[in-house]
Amino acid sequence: MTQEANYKAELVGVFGHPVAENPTIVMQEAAFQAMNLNWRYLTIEVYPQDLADAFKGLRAMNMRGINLTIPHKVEVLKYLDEIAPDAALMGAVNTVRREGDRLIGENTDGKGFIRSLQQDVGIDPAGKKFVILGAGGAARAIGVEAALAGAQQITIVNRTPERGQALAALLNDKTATSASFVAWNSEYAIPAGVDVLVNATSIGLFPNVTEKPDIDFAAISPAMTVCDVVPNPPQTPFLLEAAARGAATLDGLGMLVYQGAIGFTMWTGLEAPVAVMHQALQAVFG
């Protein structure tokens, strides 16, 4: 007997406002090839009004998972059947993933950061010092994820105190790290004895390609790992200048196919490509 023809292919994509240049879709879909897997990206735009209905559609065609992003991070909680704690932590989903009629939220942002810390420049979280510049949802995610992961000390620096000031309380409220909150109300020099200093905002990306966050970066010593979470372009003047004053640095590109390739993971049950992946973005981003 021959094999019996299958033609369904399993469908995941994204759900966004704007969406059109979310370059997920890359890098998914150069790993199923890669993986010889009949599964398709699907770059949807979901408008604020429609995300209820855009669920039940996602229920009712059987897709595997979904990411989300903006705006569509927290307003997605009230459509899932659980939350993973990490993801409830944070408040915010980027990833949905299928357990038989259960859609599942996780946020997969911080866990892409924390592996590419330890795989890509061989920092292990525990115990370390951190410094995140920003209190958004890269901010949240890299400081929740740092801290389950062992971190020692976590300071949120932050133009606006309400965000800071309310980061800085959850994990001090909910993990076992020490955190506080300083104002960023002008050039802010970073403290002897920090570890890990990360971007965590989006000063640097594209189109604004010559901006660098405000510090001192006379600070910066070769002790320090200094990451950016932007990942277009992937090498900012923010990396530049702290890789020229001896510092191990870390760009966002590794944290997006990272947190891709946990997401691969969660959908097909295999692991991922991750070469693969990074080189599609790579070719994206240049």
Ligand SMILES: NC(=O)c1ccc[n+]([C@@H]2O[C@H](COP(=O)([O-])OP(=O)(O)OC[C@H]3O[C@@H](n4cnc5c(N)ncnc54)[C@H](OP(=O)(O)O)[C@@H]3O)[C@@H](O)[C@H]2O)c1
Given for the second form:
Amino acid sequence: MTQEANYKAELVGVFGHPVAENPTIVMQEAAFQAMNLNWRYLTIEVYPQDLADAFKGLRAMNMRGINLTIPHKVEVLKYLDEIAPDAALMGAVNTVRREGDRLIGENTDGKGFIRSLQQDVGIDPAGKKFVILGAGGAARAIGVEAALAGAQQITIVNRTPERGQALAALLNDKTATSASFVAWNSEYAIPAGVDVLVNATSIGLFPNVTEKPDIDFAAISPAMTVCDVVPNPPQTPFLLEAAARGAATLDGLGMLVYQGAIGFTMWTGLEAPVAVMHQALQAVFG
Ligand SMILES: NC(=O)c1ccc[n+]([C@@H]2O[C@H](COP(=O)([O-])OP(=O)(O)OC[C@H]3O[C@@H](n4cnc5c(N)ncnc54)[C@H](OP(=O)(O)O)[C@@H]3O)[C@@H](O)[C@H]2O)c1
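Alright, leaving the form predicted alone aside, put up the form predicted in complex with this ligand.
In what comes next, the whole complex appears, and the chain from above leads the way.
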């Protein structure tokens, strides 16, 4: 018996500007190939003023979903039929999935971080004390997901007070965690009893690969898990110094892979080949 032909490709991708250096295609295409799926991931330059038209195009071409990167993560909220509760709290969407004709906004950044924490170092956020350096998009996503996963206490440490205060207030008002803000204008002394320390700033990101956050590294103990969101390079000076002091460490590459893996599953309904995706991105970052 002959099988009915189906040459139709399913389309997903990313809208951004600039977008040319976004490496997500490498891990998603590796996943599609590993799973023998006729899916394509397109890296698409969309200028800020064209986002509405880009969404018309996405709907017209029956694309199965899209990632959003700079500068579209907030603006995209206008063009969706529904926003997942955690993404609504963050006020930002990085992944859109389709349910029939409806476009649903999700945010997989914080979810990817939590999954990396659980699967790579076996830490359950419930009942833990977190310190998050930074209050930008990555910090917001991690703070919200850690709080929703039951973190007992979250301290936000940020250079610009307004952003840090706003994130701490959001967590206190909308989740059950106890959040506080510390202004970061000199070396930060990590308080005793912290379980998870996260660098959610861009300090250490390529090409500034020798920079590290201004903290008292002597306070890092083997009881602590120290995490970096910076994916490139995966081994930042921050993580190397924490590891030298005996802490368990988690790099930003793991978070990036898991957020992509969660997106893959949202789009395809299939379990993502995480190891294949990790290997593909690792090759990009060297
Ligand atoms: N691994 C992943 O999956 C993943 C996902 C998303 C993002 N990221 C990474 O997360 C990092 C942050 O991205 P984002 O989207 O959150 O950026 P963002 O919204 O621009 O926020 C940047 C944050 O870093 C702080 N910061 C930057 N330079 C600093 C410095 N020299 N000293 C002190 N604080 C500094 C900023 O403080 P102010 O508020 O004072 O400016 C702000 O809190 C980037 O490296 C990005 O690659 C990784």
